[in-house]
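Shown here is one chain on its own, the form predicted alone, set out as structure tokens.
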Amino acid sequence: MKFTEHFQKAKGKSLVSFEVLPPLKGGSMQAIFNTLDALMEFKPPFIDVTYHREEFIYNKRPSGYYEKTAIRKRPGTVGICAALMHRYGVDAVPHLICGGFSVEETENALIDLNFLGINNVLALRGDARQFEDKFIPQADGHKYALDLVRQIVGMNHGKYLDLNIQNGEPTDFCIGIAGYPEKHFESPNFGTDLQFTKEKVDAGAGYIVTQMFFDNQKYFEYVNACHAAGIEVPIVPGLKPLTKKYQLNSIPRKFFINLPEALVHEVQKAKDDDAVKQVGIEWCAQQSKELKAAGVPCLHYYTMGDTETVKKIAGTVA
């Protein structure tokens, strides 16, 4: 079932969904099963699975020189999606990214997903590589998420890269995109960022999932701004609890978002990590209750493998 069809079926009830990361290369699917087995009581209709671009490592050669090698540390997104659909009977939503993929590799990935009966995708530009100060697209790859959305929409109309293909079989993907209640850090201002979002929706994106935020007012203001700009697709709030004191610095630095003063104050008072985690659970639970009361289409939790914390939060709104 398409992502947006789940919302229609829910008839105004706020759904609950989760996002998981593929295990590190050499790891086991059991880690993901362990995470989701404990969360399936909340009946998520879909599970997001992230995609990760290649990273560069330097291996020392016998000559003493270092060889630069590109590796993917978290492969397996497509296979994981198929496994989750088989094990849990839920819809899987793989992330597709521009970084590290040519347009042909993207097309082939979409063909694989289509053959597996996966008809939801989250189209993202992706992050810059570690140690690079800006995003550099793959040769013959997409520079912007808008271009990725357009390619997927083209395939939905039977348009493939090989112009010799006549009457190509149309795919039927429901396309999601990312939204930024506090704007994307590369956008010069909020209005410009909103315009980029509208362009993706106008191109065929069917829903938005937001970056994490810790102030619900930011989400409500974002939704109102989207509606004022003519964006009428469902906007799903993305939620992540704060669990470590060092995140007071790392989250704003990595995600370019603000933390509310009240939250920061409570975390600073906490005596140890257990106390910090409790503050984070209570804060995210309150966010969840307020968002559910406001009638959001779905509460989407970034699990990061922390089953216990996410289960406690989701349990407060079940």
The other form holds:
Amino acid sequence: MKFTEHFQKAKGKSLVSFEVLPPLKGGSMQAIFNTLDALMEFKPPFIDVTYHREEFIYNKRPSGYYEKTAIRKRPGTVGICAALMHRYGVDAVPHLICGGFSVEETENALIDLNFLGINNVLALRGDARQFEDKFIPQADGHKYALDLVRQIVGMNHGKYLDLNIQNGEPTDFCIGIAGYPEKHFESPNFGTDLQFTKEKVDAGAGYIVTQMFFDNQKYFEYVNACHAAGIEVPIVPGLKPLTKKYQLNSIPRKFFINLPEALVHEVQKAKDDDAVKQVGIEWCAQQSKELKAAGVPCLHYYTMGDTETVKKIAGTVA
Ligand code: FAD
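What does the same protein look like in the form predicted in complex with flavin-adenine dinucleotide (FAD), given that the last one was the form predicted alone?
And the full complex, kicking off with our chain again.
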């Protein structure tokens, strides 16, 4: 079933869903099952699986020189999606990015998904690779998520890259996109960022999943701004609990978001990481309750492999 159909079926009740990361290369599928087995009691209608492009690593050679190698540390997104659908009977939502894909590779990836019966996809640009100071598209690849959305919509109309294909079988993808309550860090301002988001919706995206936020007010203001801009698709709040003291710096640095003063104060007071985790759980649970009370379409948790924490939080709104 399509992501958006799940919302319609829920008739205003907030759903609960999860995002998982593929295990590091050399790891096993069991790690994902262990995470999700414990979360299935919340009956998530869909599970997102992130996509990770290759990174450059530098290996020291016997000569003393460093050799630059490209390696994908977390492959397996499509296989994991198929395995989750098979094991749990849920819908899987693979993340598909522009980075590292030519348009033809993108088309082939979408054909694989279509043949596997996966008809939801979160269309993203991806970030710059480590050691690169800006996002560099693949040669003959997409520069913005908007272009990826347009390609998927084209396939939904039976349009393939090979113009010799007449009456191509239309795919039927439901397309999600990312949204940023605190603005995407590269955008010159909030309003411009919103206009780019609107372009993706106008091009055919059916829903938005937000970057994590720790202040619900930012989400509510974002939803209002989207409505004012004419964006009427469901906006799913993305939630992540803070669990370690160092995240007071690493989360703002990595995700370009602010942490509320009251949360920072509580974390600073915590005597060890167990106490920090407790603060994070209570904060995220409070966020979840307020968002549910406001009637959000879905509470979407970034698990980052931490089942126990996410389970405690989801349990407070079940
Ligand atoms: P875009 O929509 O392309 O926007 C990128 C920037 O370009 C923004 O500043 C935007 O304002 C600007 N822009 C957009 N269109 C135009 C235009 N026409 N002209 C000029 N500027 C424009 N990354 C991964 O690698 N794998 C994942 O699995 C993954 N999952 C994610 C899930 C969620 C819910 C979120 C919020 C992010 C995720 N990301 C993931 C990170 C994401 O790829 C980055 O945030 C990336 O920097 C931007 O992606 P986007 O799809 O928002 O890009």
